[in-house]
Structures are given as C-alpha cells and as structure tokens.
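For reference, the chain that follows is the form predicted on its own, supplied as structure tokens.
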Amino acid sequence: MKLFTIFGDPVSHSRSPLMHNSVFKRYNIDACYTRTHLDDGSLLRDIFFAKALSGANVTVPHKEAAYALCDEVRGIAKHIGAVNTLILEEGQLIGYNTDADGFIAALQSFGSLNNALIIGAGGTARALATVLRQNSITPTILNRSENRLGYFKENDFLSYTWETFPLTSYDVIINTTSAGLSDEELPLPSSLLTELLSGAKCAVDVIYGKTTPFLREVKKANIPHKDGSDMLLEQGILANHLFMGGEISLDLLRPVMHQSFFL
C-alpha cells in the first residue's frame, strides 16, 4: 500500500484526506492519505521517510520549510520558494508546487482582473504572487510586519507593512494568512480592510470550509467573494495527478475529488 499525508498546523480541518482517498477508492488504487500534524517543520523529512510515504502535501506553516528540505525542487516552485506537494523518486524528495495554477484556476470566474492585493507574505502569497504576474494581474504585498518581506522585495514586488501601506484600490484583495482559521481575527485592521473592500471588484480567503471574520466583512460590502474550496480543489486535482504519476488523467481526476466535497 502506498501512503500519503499532510503535514500542517493546524491541519485536523484539513479536507485532503477525503480528496484523495475518493479518487483510491474509485479506481482501485492500494493507498491511503492521511493527517500528520507537524509543530516543527525542520523534522519533515525526517517524519515523510520514517513513515515510508510515497508523497505528502504541505499546509501552513511548512511550506518553505519543505523547500528547503528537498533534494530538488521542480517548476514553478522554484522560483517560489515553497513546496505543498512532495514525491519520492527513486529514494529522493522532488518538491513541487501547485498552489499557483490552482488559484489561477479558481480565480477564473471573476473575469478580467489587473492588479491585486495579497494579505499575508507566507508560502502560500509566494505562490499566488508569482503566478498573479506571470498571468498579467500585478500583485501587491501587504504583511503586517517587515520580517518576511525579504523575497518580495527581492523579487521586485510591491511589499509593505500596515504602518507603510499607501491606501489605494486593488481589483482583488486576497487573505492569505490564518487568521479566522482556528479563530475570530481579522488578517487587517478593520478601519483598513472596510477601505480596501469599498474599491475591489472581488475578494478571496484561502481558507475553506467556514465563513472566516474576513469573509464576514466582505459579504458586507456585497461584493463577489470565493473561499480556498475552488483552489483547494484544483491544487488538489495537480497533487494527485503527481502522486500517481500521471496515470490518471486531469479530467477523471476533477469530477470525483468535486464529488468529495459533498460527502
């Protein structure tokens, strides 16, 4: 039997699992996905070969710390800096992300978008950063504190604090931090996030599966909205595809992860 698992924290809300155990299930697949909450993202290595995985995703906070845990990292996650998908290959760790072209494809619903802003500067906004402006919508960082700025500015994207902020409308604005996750928080002060609302075309949390305080207040301004269940989804369908080694193609792969979601 092969074995997979997320590792995360916090990760028992995670929704992975019955993902990809639907699409074993469906086709006959001798695996199983399971649930690996990881405190410490150094010993994620160590924890992926002691329990004979074939692959695993990575969730907050852990993605750049499997990056840098990785005998090679391929595609787009390069570039990034940060791997959610992990396969071992004939005793190595190849790193990937699909993170990036799952939010683009979850994104597609709202139509033509030129710039957007992106709350958080973690794994996950790396992602989204890049893959924003290799498709023509110009990304904009905004993080509560300077310490994780480094690889945006490095990067030459546009990158500040809430004390340096300069208020101005963005067609998008994007949570993805935790907060409202496992509590009532705001990713922004809420004076702040109200004027950001009042000038977007649209806005998305990353976090699925609960109305967070974010989405509270977009659903306020009455504004379209998504949670992360559309890029969850397709990140999800990317993973798979990997971990089976493109046995299974993306279109049979779609409708039964979908399927999952109502289970």
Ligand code: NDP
Given for the second form:
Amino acid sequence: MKLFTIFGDPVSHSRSPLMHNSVFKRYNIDACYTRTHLDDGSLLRDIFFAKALSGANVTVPHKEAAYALCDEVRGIAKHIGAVNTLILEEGQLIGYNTDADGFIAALQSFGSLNNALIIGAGGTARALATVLRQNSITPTILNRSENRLGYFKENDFLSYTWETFPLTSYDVIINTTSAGLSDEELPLPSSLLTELLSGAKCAVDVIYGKTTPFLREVKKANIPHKDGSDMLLEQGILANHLFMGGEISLDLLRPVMHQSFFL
Ligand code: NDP
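Okay, that's the form predicted on its own, but what's the structure of the form predicted together with this ligand?
Full assembly next; the chain just shown is listed first.
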C-alpha cells in the first residue's frame, strides 16, 4: 500500500485526507492518506523516510522548510522557495508547489483584475505573488513584521509592513496569513482593513471551512468574495495528479475531490 500524509501545525482542520482518500477509494487505488502533526519542520525529511511515504503535502508553517529539505525542486516552486507537495522518485525527494496554480484557477470567477494586495508574507504569499505576477496581476505584499519581507524585496515585489504601507486601492484583497485559522484575529488593524475593502472589487481568504474575522469584514463591505475552498480543491487535484504519476486525468479527479467536501 502506498502511504501519503499532510505535515502541518495545526493540521487537524485539514480536508486533504478526505479529498485524496476519496480518489483512492473511487479508483480502487491501494493507498492511504493521513495527517501528521509536526511542530519542528527540520524533522520533516527524516519522518518522510521513516514512514516510508510515497508522497506528502506540506501546510502551515513548514513550506519553506520543505523546500530546503528536497533533493530537487521543480516548476514554479523553484521561484517561490516554498513547497507544498512532495513525491518520492527513485529514492529522491522531489518538491512542487501546487498552491500557485490552484489559486489562479480559483481566481478566474472574479473576471479581469489588474492588481492585488496580499496580506501576509509566508509560503502562501510567496506562491501567490509569483503566480499573480506571471498572470499580469501586479501584487503588493503587506505583513505585520519586517522579517519575511526579504524574499519579496530581493525579487522586486513591492512589500510593506503596517507602519510603512502607503494606503491606496487594489482590485483584490487576499488574506494569506494564518490569522483566523485557530483564533479570532484580524490579519490587519480593523480601520486599515475597512479602508482597503471599501476600494476593492473583491476579496479572498485562503483559509477554508470557516467564516474568519477577515471574511466577516469582507461580507460587511458587500463585495464578491470566497474562502480558500476553491484553491484547496484545485491544489489538491494538481497534487493527486503528481502523486499518481498522472494516472487519472485532472477532469476525472475534480468531481471526486469536490464531492468529498460534502462528506
Ligand atoms: P506561514 O506560516 O508561512 O505564514 C504565515 C503569515 O501569517 C506570516 O506572514 C505571519 O506574519 C502572518 N500572521 C500569522 N498570524 C498573524 C496575525 N495574527 N496577524 C497578522 N499576521 C499574521 O503560513 P502559510 O503561508 O503556509 O499559510 C498561511 C495560511 O494559508 C494558513 O492559514 C493556511 O491554512 C492557508 N492555506 C490555504 C490553502 C488552501 O488551499 N486554501 C493553501 C495554502 C495555505 P509574520 O511574518 O509577522 O509572522
């Protein structure tokens, strides 16, 4: 039996096991996908091999650690410096990032957008900034602290802390912080968020499965919005395609994974 897992902290909220196990069941694949709570990201590689995994997903806060632990990184993950999907290939740990393309697929329903404000500067923010720029949507990054802005400055993204941010309007406001994931915090001071939402066409919270304080403010602003479910679905489809070596087409994977959201 092939074994897969998702590494993260927290990880108990993750829908990935349900999504991938639904595919394995539907297509009679001898495989199982579990959750692994991991607080020290530097142990990820050792645990991957100790559990004899065939592949894994990586979530908050270990995507940058996963990137550093790979034998080879492929595709857009090389530019992002963060990995959310790992596969074992001839004994080598290969890293990919499916969050980026998953997010772009989820954004399509909002129509044409010129610029975006990304709140947060972690692995997800890197993925979104890179793929938005590739898709001609200019991203600006806003984080509560300076520490993680180095990557964005080195790669010529406009990036600010709350203190240095020059307020202007953006087509889409995206929350990529973990504020609201397992607490009731807003990702920005309330007054700044209200100003930003009043000038925006739409908003996305990448957190899924709950109405976060950010999404509550978005609803008050009465603009089109979505949580992270569509992104979750699309990144999961792309990850499963990699796990199975392309055995099942993306179009066949989509309905099975989507159906798992209602289980
Ligand atoms: P990281 O740990 O890499 O980054 C977290 C970011 O959030 C940092 O910039 C951090 O700021 C900021 N942050 C954390 N808490 C707060 C707070 N209370 N107020 C303001 N900023 C805060 O996380 P990831 O990028 O890996 O993941 C972020 C979120 O995206 C998670 O909630 C994850 O579940 C979700 N996600 C959803 C996906 C989906 O498919 N829907 C896919 C990928 C991620 P600082 O630098 O100051 O510490």
